[in-house]
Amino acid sequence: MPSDQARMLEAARAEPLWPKPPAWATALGAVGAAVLLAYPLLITSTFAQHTMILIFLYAVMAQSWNVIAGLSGQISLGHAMFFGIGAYTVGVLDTKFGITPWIGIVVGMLLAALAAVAVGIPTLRLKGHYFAIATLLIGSSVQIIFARWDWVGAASGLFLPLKRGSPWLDFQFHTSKVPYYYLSLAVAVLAFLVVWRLRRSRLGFRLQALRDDADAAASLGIAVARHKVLAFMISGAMMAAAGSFYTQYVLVLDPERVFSIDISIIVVLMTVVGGSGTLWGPALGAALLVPLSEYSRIWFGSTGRTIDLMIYGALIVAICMWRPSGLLSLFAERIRRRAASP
């Protein structure tokens, strides 16, 4: 090989795959982490803490959907199925067998991953709106099954028993929301670390290749069906973890709630508004839409639910028309312009 080509090859290999973040971004991240850690100590309002807990929880759920849609390009409208599986696994193991919720969370994630395999093998061969419709119908069917299954409470659901022993062992904190805050923050951080690592892994690059052009990826030897199922498993397990946490937070299981189509639609909206396929887009979408939903109910009473849905719809229309890549692309575009300017 000529020496100039060898030098070019070595330079290409030495070039970092991801650029090092600027100093201001690192400093901003450190400040943000400090604010999040100190938040419940400085803001003692239970409603404010509750809102932040929901933001973290929905950020995990949106990130879960981002794995299957943003990375592999499959639009799922039945993700509430995995949320409900995680929620019911923790609730049933606790109420029926007295098993600690910490074990229930792991079991719920495993069952959700198995459910993703069972659903994904026949449906992930579908493309576009066909897959979306299939997941929507399967999710609705699972909700009907649990609503008529007497052993898990049927339509009445389950009420988890209140325990006064060890709060951390029982995952029940009756006097303060601060432990729930830090636990939800830890779950969110872990979920984002998983996706961050996934996007930089060989599996992540293959999933993004499938998203961009499945036929071209298959021609390069990538097993399309297997990789889509793997993405579905990861996504389902993350969603189940959020459902397990939600069960321990509210201590009530209602099939109409934990399997609701509203959950599937809201996580889609959050991811699309923030930026599908990006790392921080789901967090941005959750940080915008969760406070909008919670405060609209305070300001407008019982009509708040309708008003926040109307605002959601207006935001989606605006995003689709002017910023189809999500609001996060505004910041990315500004950073690129600043880097390009002399």
The other form holds:
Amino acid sequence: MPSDQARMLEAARAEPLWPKPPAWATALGAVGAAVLLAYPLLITSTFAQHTMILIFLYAVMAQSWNVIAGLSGQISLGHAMFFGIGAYTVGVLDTKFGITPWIGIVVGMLLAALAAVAVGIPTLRLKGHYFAIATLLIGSSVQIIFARWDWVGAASGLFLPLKRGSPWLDFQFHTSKVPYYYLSLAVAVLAFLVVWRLRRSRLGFRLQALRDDADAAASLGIAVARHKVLAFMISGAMMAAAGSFYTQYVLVLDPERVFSIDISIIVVLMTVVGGSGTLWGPALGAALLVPLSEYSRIWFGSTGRTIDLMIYGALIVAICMWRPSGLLSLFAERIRRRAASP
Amino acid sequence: MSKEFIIQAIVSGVLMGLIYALVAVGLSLIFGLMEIVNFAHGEFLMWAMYASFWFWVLGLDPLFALPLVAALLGLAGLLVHYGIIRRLLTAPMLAQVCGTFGLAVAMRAAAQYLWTPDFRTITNPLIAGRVQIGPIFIGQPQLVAGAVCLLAFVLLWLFVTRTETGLALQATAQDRQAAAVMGIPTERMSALGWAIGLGCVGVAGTMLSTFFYVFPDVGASFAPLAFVAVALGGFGSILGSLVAGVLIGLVESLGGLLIDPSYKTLIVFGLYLAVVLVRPMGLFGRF
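Next up, can you give the form predicted together with its partner chain of this protein, since the form predicted alone came first?
Below: every chain and molecule of the assembly, starting with the one above.
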């Protein structure tokens, strides 16, 4: 005879990916998946492919931020540190020791999880604003340290050697973006599945409980600090995977770029625009904001970089004022209402 | 290391610290009134510096532009409060943080779009050169900036402790509901807090622009110091901001001198972590 708790958990796990998909939604989903798979074969423009790769990559990063901020309610403003750790791990292992990036990615994720423990144990017990400011300061401290660290190239960073061997073994594709496309799609789907599983796992429910009311959760016997550190580790590891992938994509890294505050900012913006704490929100945010920034760069030339940020900033202020639950809630409400009505 | 170096570092640290303090006090005041951290504080400082710069281009020395910039920033404070913050007060914390954070992103991008990322300097201001006191040299702009910031601080202190409006402001910060019951218009007090807070930033930005580069990211380098100052002094404490601001100026200049200039920011950031972990209410905090 299962306990109540186990039965509830079982029921929650049985919950489908989306509430009772109507036929049109299933069809739309299937078409969407087919389009995503066929995309690089149908559209051969490298720029369009590049945009999609960035969308997938940013979706992973936003999903990573979603784990710590959306699920456990701790606002990190220094998430670029994990991105940079992932980037530097593959870079250093490749340039100094000739180790394949496939191993580098895993090592980077482990190191990022370790860094999350080191940063998280003292800071995660800080309340709201204090934690946000602490991560902001730690993020820029890490950047300063790497910019002075001669062994990893100090401010000029590292250039990854071009390899002519097996592209799949070396994770370097010089002639086509298509392999990068499928790899980034796979990483994005993986990140998506991680958050999907996490949201309905014991850990996920506990995180959401302590996000909504830490005192109540603690009084029910949830170890608040330990769970938050766990979430931070998962989040950091996901971010590091994105950093490693990005480095293999551009084959160059420097502290100014991979530890940039802009990375920390953008993951926040994407997740909040889409809907933090939700499964689809981060992906929606990435799908909206990446094309905005890539195409504004084309339309407005070199000044475009700041036009997209101006729109991002204004958008996020507007969303915080009128739709703090994110754009996704506009659709989600409608779908749920329709699903509820017979 | 000679004694002169250390005295020199102490003097310049205190002068810089007075500016940090004036930037921090606005942040602290706003937090004390409505528990919102203004993540766009550094960007307002940057806009104040640009305002001062453009007045100088038009032929107005920063010293004369000072009241204008302060008034403009105060007005901006009212706009931000009534336009944005009022709606965020009841929102979840994520929306509060991201609201002002988004404002910061937009303001920085707008500055870069309007005025390019170039570094600009005000050359030949009314006050220039340096004075020699015994063995040490002090830049006159820094000296005047420190003095003006201290004066602004004294005025703010007198206002808050000696006038009825100031007392109402304090009452609102202490207990919003009780203040409302006593007939204090708490909503207007919050708006006033934003106006004063950003007015202080206007003064600090104008004085800073007389000897510091003006560029879109300048706020991003000062804002973290203000966060540290507010945490150190205690969120909501005015006197705390002054002490903490000066302390940070000192730590920064002495740390830069005794340890390594490139790590002076790290030392200050470490101070923040030490404070929030060991004494989260800060030196003068009330909770």
